[in-house]
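Just the one chain here, the form predicted on its own, laid out as structure tokens.
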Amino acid sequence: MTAQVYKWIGTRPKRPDGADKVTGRARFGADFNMPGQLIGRVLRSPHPHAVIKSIDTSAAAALPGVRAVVTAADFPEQENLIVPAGEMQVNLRDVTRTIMAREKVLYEGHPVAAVAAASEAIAKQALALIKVEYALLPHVIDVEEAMKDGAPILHDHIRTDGVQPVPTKPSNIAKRIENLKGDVAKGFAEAEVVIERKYTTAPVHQAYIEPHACLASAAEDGQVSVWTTTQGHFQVRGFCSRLLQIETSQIRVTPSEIGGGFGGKTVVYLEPVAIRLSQKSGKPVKMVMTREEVFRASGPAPGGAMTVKIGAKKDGRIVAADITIALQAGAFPGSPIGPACWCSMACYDVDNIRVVGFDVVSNRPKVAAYRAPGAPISSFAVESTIDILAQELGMDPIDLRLKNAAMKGTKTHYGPVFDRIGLVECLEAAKNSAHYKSPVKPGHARGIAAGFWFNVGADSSAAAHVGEDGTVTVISGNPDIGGSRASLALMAAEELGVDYDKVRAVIADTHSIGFNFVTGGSRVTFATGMAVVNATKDAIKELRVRAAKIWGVDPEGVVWEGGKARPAGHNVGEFEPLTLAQIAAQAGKTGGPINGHAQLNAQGAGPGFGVHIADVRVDAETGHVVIDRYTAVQDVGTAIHPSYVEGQLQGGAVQGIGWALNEEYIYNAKGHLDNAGFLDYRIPVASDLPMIETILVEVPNPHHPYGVRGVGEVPIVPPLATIANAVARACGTRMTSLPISPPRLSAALDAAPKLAAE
């Protein structure tokens, strides 16, 4: 439940954006069309990595309906520096290279050119003329591998980063990273139990069901419009303004409607490629991706391979922690490894902890965010090997958790101290919830696990218009991907004290409200939220000094309570109240349109903390995990729209779900990717899955007016040890690799008898 009972925060209004949705009229990236566009398509590497000896466009620049041919020719080149690219970081010098290949390709799929026509047929025509020349290099492909002394080299200039002495030898080891806290030798040395384990997770794509898509027009003024599919249309700008060498002053980025991003969409791929056609041919410039294209081309999340040792002592206190996390990055630098060593013991209160994590280059796309990048692979492993220790210890799973959770004044292994956190909360919830305190069916088992993701704050505008008929819009510069409409709408309307239906919220493009960084890491509702709580502040004020007018006293005289102008002081019984409307209906008399605005980097993101709940059976026979139960805890700060919350933490564990048991992306000996496409690509379908059941715990975050912490990235932290942790309980057979597919279950099944015999 809420601390503090408010209006409208927590209250479950119909979604703003429903009724487009679903009767069609929402407009998405691909909806977008102008009159006299062209159609572009990327001709895309059929090798994993090759040196590109030449390159012909002739023939497909004169095949008739083609008006431009791009090659990364066209393209200026970047500097080395690196920038934010939502949640992760990424270098220009890569980042051009990512659009197009230039001195080689690096994956299958790796853009080389590509054109713009008339129609897709000849744009696909004109592909099919343009001439590469390639000499075939070897390739790797498994991060383990990619490490190893003799591994083919992607790029001769990277150089180790972390290491001491600087190494001389180009490496596929692009970073070295470490976190130390303690003694982590006289910790072991003090343990009574100690487990190792190593473990393996398979990349796996965000699959959002919206391709990347974009129309891009430039103007012969110099002047460029986009409408894109994105999580941010501001770094879309940022990038394209980089990458073309365009003030951002000429580009202006309008952002469609999102069918799913995830982290996925945090990234350009298409909009430097279509603008650039766009300027060349003096048409605007369609461009959407295949499913194909998004598979092959496209940043999924990193595979990983992490060894994990713990101590404690007999009592189940962990009293030692070492671990070492190898990330895939793709074909550049630039895994979410500085998250995934920060998230994987951040659960825990443990005086000596460990953590190495290495960045490794290999030939697959570059990765992307995707929800708590990072986060979800270390936490396997910890958190599978803490319900080993559990076993070995023959404690409760959320006992030992409890015995050892963090809570506020808890210094992390990666240097913060923990203000208040909810983590033991969530614990209790699912320890006293009805799915816990059930009994487990016959031939069924149960697992738990936790989850951490620490939120951030960042670069946030917004703006408080209030109509002349008394009805307020509120203006931010974030797509909305969970509800944020809703919920800036609702702390707007929480704020001035006016309905709900009175406060409409929009999302403005680049040339209309101030700078946004990206719809990621579960900042919108903190940050972007936190601007508008102030810009809404600013619209009272300038409300105040209105009524002040009206009633010819000074603004001190005034106060906003309930909704309306009140008179205070010694004018308390002068004047009758006025209602927002009434004050807009006389603003032009008074001084004009009023608004408020607001700018901030948010500081004071609340950490998020979930646990997960599993029931699930086995087929002995096939492998086939099918789940019969299954709960999500989180504590949320504040749930200001609770039915979205409730959403999110859904989502997350389906994706988790996904993860732990289908999906992995799949290459063959070729270095192709054998299964780019939903067919052969298995996530989770209605089917698969029981209803997820969600228990909301609000520890509210001090840092924010309505105690708001991001609650969409914890939710698909836990789904991967808890799926993983339950079915080692059911059928004896500990997975430490990812997915657990029914092939590779069913194998394991098979030799576990031999290796008992063993």
Second form
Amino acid sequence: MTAQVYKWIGTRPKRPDGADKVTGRARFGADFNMPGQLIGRVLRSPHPHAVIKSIDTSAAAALPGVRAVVTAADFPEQENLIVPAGEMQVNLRDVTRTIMAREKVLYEGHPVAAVAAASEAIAKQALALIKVEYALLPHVIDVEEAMKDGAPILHDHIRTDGVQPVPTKPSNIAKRIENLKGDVAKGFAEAEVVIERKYTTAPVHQAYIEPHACLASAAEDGQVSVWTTTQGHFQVRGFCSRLLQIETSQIRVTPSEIGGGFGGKTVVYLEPVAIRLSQKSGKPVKMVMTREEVFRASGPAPGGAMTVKIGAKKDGRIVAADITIALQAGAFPGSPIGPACWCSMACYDVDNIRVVGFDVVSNRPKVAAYRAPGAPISSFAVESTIDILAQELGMDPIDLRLKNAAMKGTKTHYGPVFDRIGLVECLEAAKNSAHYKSPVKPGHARGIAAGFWFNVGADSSAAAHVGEDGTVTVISGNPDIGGSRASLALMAAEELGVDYDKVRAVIADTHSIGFNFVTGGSRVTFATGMAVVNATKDAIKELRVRAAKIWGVDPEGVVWEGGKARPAGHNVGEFEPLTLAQIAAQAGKTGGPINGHAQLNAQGAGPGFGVHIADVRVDAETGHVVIDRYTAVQDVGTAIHPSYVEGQLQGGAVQGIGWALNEEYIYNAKGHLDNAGFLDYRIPVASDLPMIETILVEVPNPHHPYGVRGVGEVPIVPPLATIANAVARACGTRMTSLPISPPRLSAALDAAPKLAAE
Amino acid sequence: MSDIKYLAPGTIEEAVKAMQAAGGKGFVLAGGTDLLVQMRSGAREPQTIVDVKKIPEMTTIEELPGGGFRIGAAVSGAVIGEHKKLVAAFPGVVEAINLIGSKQVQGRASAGGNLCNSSPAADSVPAMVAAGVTVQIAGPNGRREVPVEKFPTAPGRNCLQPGEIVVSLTLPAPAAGSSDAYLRLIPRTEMDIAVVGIGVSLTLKDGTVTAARVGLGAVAPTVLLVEDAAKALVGSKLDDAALEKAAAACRAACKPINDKRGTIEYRTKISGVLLKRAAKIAAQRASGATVGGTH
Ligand SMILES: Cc1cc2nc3c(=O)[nH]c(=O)nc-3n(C[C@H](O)[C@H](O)[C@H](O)COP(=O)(O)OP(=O)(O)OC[C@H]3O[C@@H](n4cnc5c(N)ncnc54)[C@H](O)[C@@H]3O)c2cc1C
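Swap state to the form predicted in complex with its partner chain from the form predicted on its own:
To see the whole picture, the full complex is given below, headed by that same chain.
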């Protein structure tokens, strides 16, 4: 569908990190070691909510082999100040309390102290010697419970923001937001069909396979080095700088290869603690979380409670939507309630929309980003309601969506007006797909849902260095999560007109390239890609200057075409074109090294839309859902490396399927997490899934040189409702609560006839 | 972690001595797929590990005169799955063992380890109960035998006395016209713990059930032999009424708990559902038709 013909873009070469990863040579967070290093371990709260009356670390500190102990007293107090980090807004006062609890513990697993010792065994022994005196407080986990009057209050200083007059009493509702477009009452007055439902989703974890891990070394002269698994080493540097009051130039952070992040590695847990332990002990300190710690104490995605009311004309035209969304933020404010509200109705061009959102704290770990933060939750509620509307109207669910689809010029309920977007193209591609056209097998049913994510631009820096043999190194600063090095190299090769294998893309540490915002928001191929294109253009400019020098002509008289410098026209003179290698070989004589640089704040990230289709079968006796066929359709702008784009669609779909079917945090009455491991936190296994088919729709983003739209987040948005819609059509019972696990679906199926009889 | 003594004796006698010497701090290592996980989590802290994989009697499958089998306690699931005669005679027992974990886990995990770990949800045990397996035990006082349903005594506990180890599992020769089946319910399709597991062994003559055994797992502190379910099936042609009666017996036998893996209601209901399905598969197999399990 791409009008442009490219040599490299759209091809599928091997990724530069591939061989190292399949041979085990790649180094992940836990693979960094230094001579003389100590092992750091964290003591965590066994209680979901308690005042810390005292901490006595003396016995631990006295244990032979223990070299340092830290508590909150080792970290400076921080201002109540909101700063951006990753795709979330964070408050440093809260971040320092996430690193180490201060006056209170707010969830089971909340760090209260840490030790560095000569061995893991000694560190564990030392933790057992730390005496913490707690005064227990009542706790609350569930978002709706936390919002009730009389719920245990987590923070005495929180007054619900966004409410007038300013409340006088503390509340667990940290914030109320409202988006309004048109006149909702008027819209519903015009409606001929109104559907209203209540929905809930369970909290889920990103379930990256690599636990958090880092190595920190604080030298005697104050310089700090950190190796860590992260989505943003510049963010790690920034957080550590502020939390520990060390200048950024003194902290050098090197990212490891990353075993998944999905948003969960845009925040810090271990790094500031490891640095402090290293400063106190004078030795490098290595810290690696166990899987259990990852579940109990790292940022999951919130659980949500929603009401959705949608009014439509009999012909399917939606005339009004009224939506309420409450999200669990965890122990501190800052759930992705904004994106949840904005994404909820972004797929539809509707005149009258009101969306009200609540950011609610409860005794769970503070949430972190998870692919399209907030969007899957609100989208589940809206897309389920639209499916009910389609059933009620007897309309094809794709046709209903086509009738209301947002397009260029649609004004969203949260403000912006869409430029060129590809939702209609996705819906049409879904409708024309082999999957949708195939008959539904007996005993099966088909569900579809759409989804949206903004995609992000923001800050990137890049450099292109030409080697003496004419091969090129492309340097940028975003940890590569989904194959971005390959995509960056492809764009550079395309610009330069040289072969892909002549370009090597690497990720530099914080001291070796300018600032790059996190790998998140589906921004890297878009924004850092743009920086790489610009850096490559900058290098090409210099190559033209050098060719001009060699030929003794004006640089304006040299063009760069097909990987060679050529005279711009006959009037310049007759010269044999010069290859990159030929120019590089003479660089010493023509002005020295040839490099290109770029830095930018990328604007115009193209919004992404997707449509998913699932065929499922329900075992009516057991409540077991079997997915027979699944297709993910998405507008990807331009697929720079189609395999890795498809991989994003497949991975997002699978994570969304897990969210729909089995994943959930299970808390017991004591507020303890009962399933802090992969045995009982059930992500899908390969045998649960059919091949996830993908259809790449390419509506180029007008704001990127190669038309790139972010692709990594959209695909996790539609699956929740896609599965729920298919299940509803398969068994006649609509599951408005996730996950649709066998015991829950079985109970709902057993209750359904009874309800009908009543 | 303090130092751990690792021993790999070549005979049963040496293994028993080593276990005796270790007092309560000795653990047998078969495949290690439970033990190593438990050591990592700190749930078990052995001082001595007695690896039994060098003992021939524990690592081989022997055909017994008359058509029975003796499976060494440490034989891996993968080896069991490749034993054609065993698969033909006890497809239910073999499919239960082969359901444990994944391909990788199968290369190590043993039925003996599954039994000795004594989880109420252990997959191989209901099938072994249905098949009438006898557990061969060796200890400081010599050898003894225990019917498999008597072996586990509580979650994580069994009837082994200090110094005793399980040597092998004896499957009695199947009667003519008999076969078995094992089904479990898990929320996913593999790598999971049974919410309910059921083994059914049937003998049929001219379409009528002449003998039956039902083993039911994950619904009580130990795997159950459900004799009432067997009684309901015997004499029937597996008609709906008989199957429903047997399912009701299974439901009545359940003493489950509400936990992260399932509710009391769900486990109870599913025990009946799986009884019917497993009985049908066992019957089809007994009458010569080949059928695969659905889970
Ligand atoms: C990823 C994974 C998936 C799993 N999936 C399943 C599953 O689907 N179903 C299931 O039932 N289990 C499952 N398990 C648990 C485990 O694999 C099984 O219980 C397996 O059968 C144990 O066998 P093993 O040989 O590895 O036992 P080991 O770990 O070697 O031993 C288990 C216990 O029994 C003791 N023991 C072993 N042999 C003897 C003996 N001969 N005499 C006395 N004591 C002995 C050991 O000391 C130990 O306490 C899974 C485990 C993992 C890691």
